[in-house]
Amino acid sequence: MSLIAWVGVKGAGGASTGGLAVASVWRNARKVLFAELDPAGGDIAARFALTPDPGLVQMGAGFRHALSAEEVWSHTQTLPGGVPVLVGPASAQQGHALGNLWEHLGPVLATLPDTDVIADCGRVQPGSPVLELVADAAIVVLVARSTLDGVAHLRARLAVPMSDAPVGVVLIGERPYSAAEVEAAVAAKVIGVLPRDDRAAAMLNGEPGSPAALNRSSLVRAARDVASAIAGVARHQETRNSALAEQAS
């Protein structure tokens, strides 16, 4: 029962596709839910020809004072590869109209029974309502390019913590700077690298192709390692939080 906040750093094109790749290879004992929670608006419905409802906007329209796990699941759809998805708002206007739903969503997603949630939070601007949700995450994953400007944007993002959760960095590409060089530059752990693989990315985003070829692609192979690293950090954080709760009681 872990909430993973997947946050794109400025200029990190492909961050959402990377999150979807990780969700598609999530091979832990629990289920996975990919939640599109960018208040600025998402693209997953358009890319996969899904209907807007059921989804987050419909959930928000019926929200009053509380939210349950059952309500979350009743508003999900299923992607072609079998990953359950909570379709997010299509625009910033819809995202901000969700109001108080944001502060109630985090605790529920963080405790969904036998489920890990990968929440695509977008870039997370100052004052963003999704910050309410990031505060409940077991790990915050910052996705950045390994370029000079990408590293600069990553350093600036790290300078303003979003929560008390541990932070891991996932790089899109390892050129011109390696994972070790980026770690040294920003003083944060790089937990994985996702290569640029345009064909695999296109298939992950709904374009036709061979499932076998996608499974063998460099992007999906790397996503398995990233998923394993994230799950390890999240499990450690769960154990730590449980121990602290026991001590407090």
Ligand SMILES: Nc1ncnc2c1ncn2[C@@H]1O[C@H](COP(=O)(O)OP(=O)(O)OP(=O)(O)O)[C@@H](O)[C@H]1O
Given for the second form:
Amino acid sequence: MSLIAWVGVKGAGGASTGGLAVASVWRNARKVLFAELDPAGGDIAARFALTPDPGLVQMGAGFRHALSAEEVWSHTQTLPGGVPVLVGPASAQQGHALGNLWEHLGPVLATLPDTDVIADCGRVQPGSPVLELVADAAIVVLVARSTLDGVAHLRARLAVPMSDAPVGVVLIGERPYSAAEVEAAVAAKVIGVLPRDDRAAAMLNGEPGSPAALNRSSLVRAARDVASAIAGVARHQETRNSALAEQAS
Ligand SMILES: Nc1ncnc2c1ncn2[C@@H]1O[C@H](COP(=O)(O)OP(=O)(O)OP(=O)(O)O)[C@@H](O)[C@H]1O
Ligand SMILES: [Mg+2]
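Okay, that was the form predicted on its own. Show me the form predicted together with the ligand next.
Everything in the complex follows now, all chains and molecules, and the chain you saw is the first one.
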């Protein structure tokens, strides 16, 4: 129903992990799908010792002209914690080879029945094939480090809008700059902070450990707040878009 474009800013050092943390606590009336759409190559297969198929590469091999919701689901796998994932290309070469599949992904992921999609778009370089998909998103989440260089990269990223959708910033850590300081420096809303938490990050990326401890970790607790902030914006956008569609008809 809503596509959330999850975009890493250079040096974030936790964008993909943060997206996965948010997907793992997505508690709405809807399902969630974590789509690994970083054209530079994904990490999930390696981190969770998954086979690349089913996944985006296999989907690309069978793709002809159109893509349906059923085809998307048939190419997903499920992580040990239960989150469905669309495993991405393993390398930039594989990402490039997906050709015009990229332009068909946005519309289908933005309208997947009863499902919100968190799409890890990587860093979104100029000319990136994932740019069209970002244009279909209900919200663009920019993930950045709250350091001098992280904030500089964030500001540069914000200066080149990728979509008309609202933008929210998620910080990895709040040192040395607080969310309020970053917000003032970049003139964009910080919707949450995911703390540095090595143990929880390792478990979110497939290392063994106690699920109860992960659940109580500062990272997962913060991910819950980020998830509800994002869901609030996404619902607002859906209501607005359906009102606009009604007016137009
Ligand atoms: N909140 C965190 N606290 C501590 N370590 C983290 C955190 N988030 C991620 N990490 C660790 O940092 C490394 C990079 O994480 P991740 O792949 O999420 O970064 P990324 O921003 O998506 O990187 P890339 O730009 O390469 O896609 C991983 O080893 C991960 O375990
Ligand atoms: Mg990443």
